[in-house]
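Form predicted alone, single chain, as structure tokens, below.
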Amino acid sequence: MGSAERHVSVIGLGRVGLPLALSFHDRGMRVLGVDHDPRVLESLRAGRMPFNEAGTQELLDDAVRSPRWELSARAADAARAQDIVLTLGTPSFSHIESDLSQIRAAVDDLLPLLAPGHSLILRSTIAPGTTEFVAGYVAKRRGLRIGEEVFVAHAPERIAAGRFLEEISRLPCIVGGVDDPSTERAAELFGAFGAPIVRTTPVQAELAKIWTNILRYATFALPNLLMMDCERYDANVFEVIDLINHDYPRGGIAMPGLTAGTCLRKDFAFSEERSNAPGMLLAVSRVNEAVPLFLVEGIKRRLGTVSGRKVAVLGLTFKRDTDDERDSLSHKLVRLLERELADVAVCDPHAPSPTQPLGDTLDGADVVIVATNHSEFEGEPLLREILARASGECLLVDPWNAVGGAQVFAYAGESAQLLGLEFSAEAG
């Protein structure tokens, strides 16, 4: 079946599910857009991204002139569609359990119209056996053979947020079908973006997503524990670090900072549920939660107290030139600050939340937070908009290494000596 004959449905608008709509309609396709979020709708159809993803601004501008492009709030309406791809969101319990609420939902909406001939694929984060079960399911409520009459597989998300359209077409597609035919249907769906297609079984594809965030998260923990160490025992982490990597094959240990991010945050939970080894990915969370805490912390140790004192957040949201602010450590870091009674200013010129411009931030700060290391948060023009603008004594905490000082403690003004900058100690 070519391109221009396909009919897709994508039930999820969200930053999974709309890039991957768009990029389908881009091929030729016939796409039909589910989403139960009456503003997502709302903004498509007035032709607005509701969410920033390098690229899609233009594809949806071409997509809502177009005769092949349509929306609705109900997922039976998928089932217009042959191949119907879901992209909802599966979030955990407290208690270390795997939500599958949303997908099993959209699945009972679409069973009494599932036909012959129909595939459902899953593009979602799910847990280890949730592919088969899909498949168990749609066969035991409705009596249709899997692999003859229906198709269900799973193709996981692997792309980086703000390179959908770069990865799309690079990245290997992994496809995990519940037999041969499954497979195959999923990819030749998926082989319309040029990408290479990677077969395996439905379970292996379910850990491969779910491990490559963990490995993303454990890696991230590893210099956020070193950084803590290195606060106990009076060293530089940043130095630290160049001496594991520098000039040696087996070093590699990543930088820390503020490690989270809806998938990082909660897939370790897909396979913590039922862990030969309970308690270690839990270990790797409470080390990147802690993260805030540390740096509040290291705060109170150097001034003593922070009620009263006014202190500046750079960044809201999880990543770096993003405006994802799902389940980003800076929130926490700014309840914190608010416990302790600090008069809290944020900037982030990228988060939808509404925010101050940099130069108010800053001004009479007595701490500077770089909590995103955004491109606007880096290097010599913020500290010396810091040193311009902020308190004469202004302690800036740098986790990032941002400004370029390898210090994640250090007064400004101590910042801009190591960088052999020119400042006036009067300054602010």
Ligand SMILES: NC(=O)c1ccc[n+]([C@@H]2O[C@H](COP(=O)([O-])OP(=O)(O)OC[C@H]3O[C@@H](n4cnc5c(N)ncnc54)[C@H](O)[C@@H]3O)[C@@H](O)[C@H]2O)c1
Second form
Amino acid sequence: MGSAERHVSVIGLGRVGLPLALSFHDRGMRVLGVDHDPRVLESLRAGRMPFNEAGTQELLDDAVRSPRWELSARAADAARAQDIVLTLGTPSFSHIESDLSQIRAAVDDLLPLLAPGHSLILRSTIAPGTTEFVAGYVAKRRGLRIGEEVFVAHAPERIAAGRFLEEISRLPCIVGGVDDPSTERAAELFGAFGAPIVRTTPVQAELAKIWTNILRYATFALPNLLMMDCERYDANVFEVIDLINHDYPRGGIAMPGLTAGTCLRKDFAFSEERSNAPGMLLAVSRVNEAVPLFLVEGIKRRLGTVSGRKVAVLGLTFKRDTDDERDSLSHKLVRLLERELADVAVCDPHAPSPTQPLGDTLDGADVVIVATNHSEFEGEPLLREILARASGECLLVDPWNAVGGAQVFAYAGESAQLLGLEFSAEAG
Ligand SMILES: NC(=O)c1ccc[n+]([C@@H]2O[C@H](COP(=O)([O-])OP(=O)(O)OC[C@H]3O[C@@H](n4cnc5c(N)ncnc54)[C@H](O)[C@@H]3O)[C@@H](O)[C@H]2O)c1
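Which structure goes with the form predicted together with this ligand, now that we have seen the form predicted alone?
So here's everything in the complex, that chain up top.
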């Protein structure tokens, strides 16, 4: 099947599905994008990306003028294409269980229309066994022969937000079909991007994806735990990290920060729900989730109270230079500060939520917290702005070491001295 006449549907036009659908279109395929959220369809019909993803607005500009680009609100319409890619949300329930309801709903809508020749490809992050479950469900409910009539595979998405168009044609694409013909159908479709295709079993593809994220989540929990331990021992976490990493050839430890986001915060649950070491990954999650409270407690230890004090929170999104606020720990930090009756001001030039300009946020602040290490919140320029605007005794909280003073908690004047900046106590 050549890509010129290939017809593909993508169900779920979120941060994963929409860039993928646009990329299939960009490779010459006929694409039907499906999403049941009317706001998503309205934005796309008006030619506007609902979120930022580098280079995709240009692809959408082309798509809206193209006869090969169609949109629909109904999952059942996806059956018009031979290849159906599912990029639906796969949250986890709060009691640690994979929530498959979006996938079940879309598959149920498709079931009556599935016919010989269809290929179902799960691109969402899913718990081990889900691809086999979907294949079994289709076979049981429709009596279709999997691998002969209908094909089912998992091709997990491992691209970092903001780098989609760069990574789709470079990152190895893992493809695990429930049988060889299913693997080959999915490999042929994703082969259009030119990245190496790595063939495996569905469960190995599922495990590879969730453990890619578990590795990152645990990797950041270690420096976060170390940061909290250092506070107990009155040690400097950045100096300890430097002692660990300096000229040491066997790996290294990452830097602390606020670690969450929609994938890391829930994907560990897909292992934890059937874990051989129940609680181990839950502990990783608890460490990362404890960081906002650790910061608030650290501020209270130094200032006594934050009640009635102005606290400037810089950054609302879950990571640097993205506009994705979902599952960001900044929101938790703000809620904890509000429970301490602090006067919280927030600045985030990337976030969709309304926030204040940097100057207004810093004006008269008693505490400044760098919650997201956006490129706007870095080094000397930020410190100068804080010195000029915040209160003379402003406490700077910088778990990312964004300013460069290598102190999680330091008075802004101390940071200025550490960085060799001229500082007058009257500033601010
Ligand atoms: N966001 C990321 O960076 C990322 C990276 C790798 C993998 N993933 C995984 O990819 C999957 C999708 O993630 P996302 O961030 O794009 O999710 P999302 O929630 O942004 O997108 C899902 C979309 O599906 C739509 N939808 C839900 N049910 C539907 C239905 N029955 N019919 C039609 N549309 C429906 C929703 O309206 C939404 O727009 C998840 O499994 C996620 O874990 C996400």
